[in-house]
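A single chain, nothing else alongside it, follows as structure tokens in the form predicted on its own.
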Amino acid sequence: MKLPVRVYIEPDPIDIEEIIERPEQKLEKLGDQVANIIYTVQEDGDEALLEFTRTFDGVDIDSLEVSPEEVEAGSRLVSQELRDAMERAKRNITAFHQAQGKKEPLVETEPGVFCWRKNRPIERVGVYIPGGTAPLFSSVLMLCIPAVLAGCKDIILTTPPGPEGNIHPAILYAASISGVTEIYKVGGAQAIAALAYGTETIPQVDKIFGPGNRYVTMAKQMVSVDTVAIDMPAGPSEVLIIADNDADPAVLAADMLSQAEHGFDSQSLLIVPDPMLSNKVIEQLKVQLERLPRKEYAAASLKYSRIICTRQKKKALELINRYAPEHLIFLRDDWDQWDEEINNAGSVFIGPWSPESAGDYASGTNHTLPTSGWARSYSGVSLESFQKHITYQRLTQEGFLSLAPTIEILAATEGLEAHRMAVEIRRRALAIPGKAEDNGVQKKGGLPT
């Protein structure tokens, strides 16, 4: 069997441009379809959601809302083994994200001028969890646990129903231990529209989180320019692995396939020094692919896979930073000599005992990460993703008087006279007993009221 994996040996600049290309998406046609779905949900609310569920999910449901009784009944179907595994993952996710909630310092920028920030939770967040080909209950843990730690009041989860009109039991159990407040049976772009604008049943949220297919991703991007924030732009999942010649070809193939099985448009890149190693990896890909239950997805995505053979560190670093992978796996003993030169990556996995699967499920780091090159400017989801930051400043009388001339000249130079007067009127009130002349400002305790 011949695999459609492209191999590049010491690629030139033109090759590099080809290597870093993501799977093609026909965005124009996709945009029109998604825009129509969003508009229909805005106009018809719940009725549109029920109709889209019949059309896209092939199931007729009576109610969008998942009752507490349904959550309890579904949770009972989850094995104790899986419960224990989820609880362990929850502990690690909690420990990692809880450590991010450090109080920020009070900064005295100059004598008498104090500035600080306070974190405040986003009150109502929406979490989208795909159903489809694989119920991503791990994303429930990754998104809802930090939301609870951040102090979010309402956590609204949407996920598509299965063929019987029910939510997968593992998703329900994960929701029950992660602090979800409401669950709704709706998927796709229509779920994003419902979270963004609200319907008769589903409340409007302040920020939307969660992975999804290209329709969901496009919907998130569309509503983000109108009414609601999103976690990040995202696309198909991806990995870049960099290995030395001592790496096990079977491990390299397994890491590539663990990414490839996500979906037909996932992408796996591998950088190795020796073409002989690339040949061994391809042979392992053939062997391991035959064992996969999701073989068709993995096989389809391998046409987007690339193996790059280069002994040049500079070229390898250029590829990594230009590609800006969602996941970066280091299978090199000298990884610490590369680390400071890696600027663009979502999450990094170091050494032979740190598979991407660890971060996807249970090490504690978040698996909701920027894809499609967005790691050049976005971080993965963290505690801060569920918070906003309010800045404060307090000037003492002495601090104000010291800074006042600087503020006045800056405001005057920009031609913003009211800004300058807001300073002058206070300064004059401090300098003149009683009322500030011509401005009617009363003094009380040395400061204007």
The other form holds:
2 protein chains.
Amino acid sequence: MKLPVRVYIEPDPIDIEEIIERPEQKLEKLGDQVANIIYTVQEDGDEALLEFTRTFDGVDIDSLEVSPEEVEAGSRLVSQELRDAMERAKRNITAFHQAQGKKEPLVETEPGVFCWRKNRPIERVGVYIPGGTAPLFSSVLMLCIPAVLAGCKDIILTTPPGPEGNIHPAILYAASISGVTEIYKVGGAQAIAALAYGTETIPQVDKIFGPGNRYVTMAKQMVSVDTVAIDMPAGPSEVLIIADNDADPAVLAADMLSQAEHGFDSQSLLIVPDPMLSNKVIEQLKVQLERLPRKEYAAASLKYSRIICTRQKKKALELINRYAPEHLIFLRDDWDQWDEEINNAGSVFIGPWSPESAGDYASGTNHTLPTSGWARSYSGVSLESFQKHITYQRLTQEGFLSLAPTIEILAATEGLEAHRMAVEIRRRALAIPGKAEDNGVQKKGGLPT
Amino acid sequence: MKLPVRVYIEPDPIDIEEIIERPEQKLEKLGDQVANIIYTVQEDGDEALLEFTRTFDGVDIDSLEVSPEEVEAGSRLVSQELRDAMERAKRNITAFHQAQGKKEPLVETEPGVFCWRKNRPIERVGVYIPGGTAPLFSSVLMLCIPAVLAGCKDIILTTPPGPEGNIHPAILYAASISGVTEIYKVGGAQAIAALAYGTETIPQVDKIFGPGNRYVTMAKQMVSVDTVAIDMPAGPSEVLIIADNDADPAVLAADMLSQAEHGFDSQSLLIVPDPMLSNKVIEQLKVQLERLPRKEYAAASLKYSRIICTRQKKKALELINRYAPEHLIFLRDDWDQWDEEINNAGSVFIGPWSPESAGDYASGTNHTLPTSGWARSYSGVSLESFQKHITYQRLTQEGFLSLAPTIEILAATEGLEAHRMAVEIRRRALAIPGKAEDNGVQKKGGLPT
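Please give the other form, namely the form predicted together with another copy of the chain, since only the form predicted on its own has been shown so far.
Now the full complex is given, and it begins with the chain already shown.
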């Protein structure tokens, strides 16, 4: 068997452009179809959702809502071993995300000018979980646990029903331990439309999270410019592994395949010093591929895989930072000499005992990460993804009077006379006895406590 | 003169739906035109930019780039008074945004499982500053100063040239003190396209910031689903003022007008306890409106203004949180009793000496804030807007072995066999002498210092 993996030895600048190219995503083609689904849901609400579920999921359901009894009955089917594993993942995800909640300082930017920020939860969040044979309950944990920690009031989960009209027990159990407040049986672009605009049954949310197929991705893009925020732009999953010659070829092959099995368009890049190691990895890929139940995915997506052999650190760093991988696995002993120069990546896995699966499931970091090069500008999901901050200011009379001339000249220069006037009129009020007294900043509660 | 301000006395639920409605934005109509501009810039690069500048800005320029000599010459035209005012604003903006840089903790989520985050600058950011008669130099300060503090390498400013082909001296001076690295003379959707895709002269950036007209807003939306992040969705500016009966009607009117003068679709809401105060405010609006040079804007946008008279705190809070104002001015003595219940707002101004203009220009908070109800899910621009964080993990051999069975059962249940295999293969390596030794976590540099 010949694998379609491309190997580059000391790539030149033209090779580098080719290496960092992603498998092409042709979302635009879906535009009309998805727009039509969204429009129909806006018009017909629940009826449209039930109809689309019949059409796309092939199942006729009576009710969109999943009852507490269904959750309980489903949860009972989950083995104790799986429950324990989910609970452990939950503890670690909680520990890591809880540490992200920080109190902001009160800043007196100049005498009598107090500015501060406060984090506030996004009130209603929607979490989309894809259906299919493999129940992605880990995304339930990754998205709902931080939402609870952030203080979100309503955490609304939607996921398509299976052929019997049920939700997979593992998803129901994960939802029950993650603080989900409502669950609805609806998938695809129609679920995103329901969360974005609300229907008779499904409440409109403020932000939508979660993975999905191309229809879901397109729908998230479309609603995100209109009414609702989304976690981040989505693309196929990807990994970049950088290893030294001491790395175990079997481990390198396993790490490449654990990315490649995600789907036909997943991408694995590997940077090694020597072609010799590259050859060993390819041998291992062949051996391990045979053992995989999802080998048709993995084998197909290997055509997007590249192995790059280079001894030049500068070139390797350029590749990493320009590619901006979702996952970066660092199997080199000299990590500490690279650390400061890694600027673009979603999540980094350091050393031989940190497989990507650790972060995908149980170490505590979030697995919802920027793909397709978005790591240049986006972070993965964190506590902050479920919050926004509000800025506050309170000026004392003295602070105001001192800053007033500065504000007035700046406003006047921008031609915003009413902005200047809002300052002048306060200055003038001071000249009138009994007007606009300031008990302001001394009062209890005027500044954050 | 009769003002078009609508007054509601103890509004019922139907009134509330009407009050929180925004002036309608019909961006979709511009879609084809903007898409065409973007496409042309992608195809023809600089040539397209020069041509669009001739067409839309009515000026023929030789070079897109603003030279250091032009910056210096322009800056010399700025009065000492204006320079001092900008420098003071810069000091305060720096003080407030610098306090936002926080070091993250190292979290040992369970023994031997170390997770942490690091903030990294977004390398190349683009800042769009609109043209027109009023030079919005304050947005240069608000967007470029935090970019420098965040560590951005390239800060690229674009703004349309005036009728003589020049940039306003105040913008050039603001750029020179704010750390801008490159300035280009180009405006409109074509500037956004250039920043998103790059041309021969203008480099492609990772994130685009800044205000703009409807074409610019539409272009930002369009490129944001393709290749580049944007600061936030943009809409017309707005304020909600809540006052008690002690508030000065002249101040309330001035604060409403300072919002209304922004444009035809700006919106001011005012909540007061009594209709008596409402009447006094309307009288003051009439008086002050006459004095404004931009009174045609302010008078027109007053048709979107509403004064709500209510003594019910619950109703007032519902209005605030559902409207989610960009600016919230709090002119009530009992602020501390409301504070915890304000969940959705961009920036809050507390007490009689904190006009919105203070935050717009000089107190130190950022004036780039979420509009159109986006405050439900978005924060204003801050230091973090110019950074992303990367998560890291490093497991010790012991940490890995302890967590391995948990990861394996979770991966297997999701049907991701290669994910499980990446763990198993590491476990097996331990049984082979000399394979995959862990000197890992004890090593210098393996964990953050």
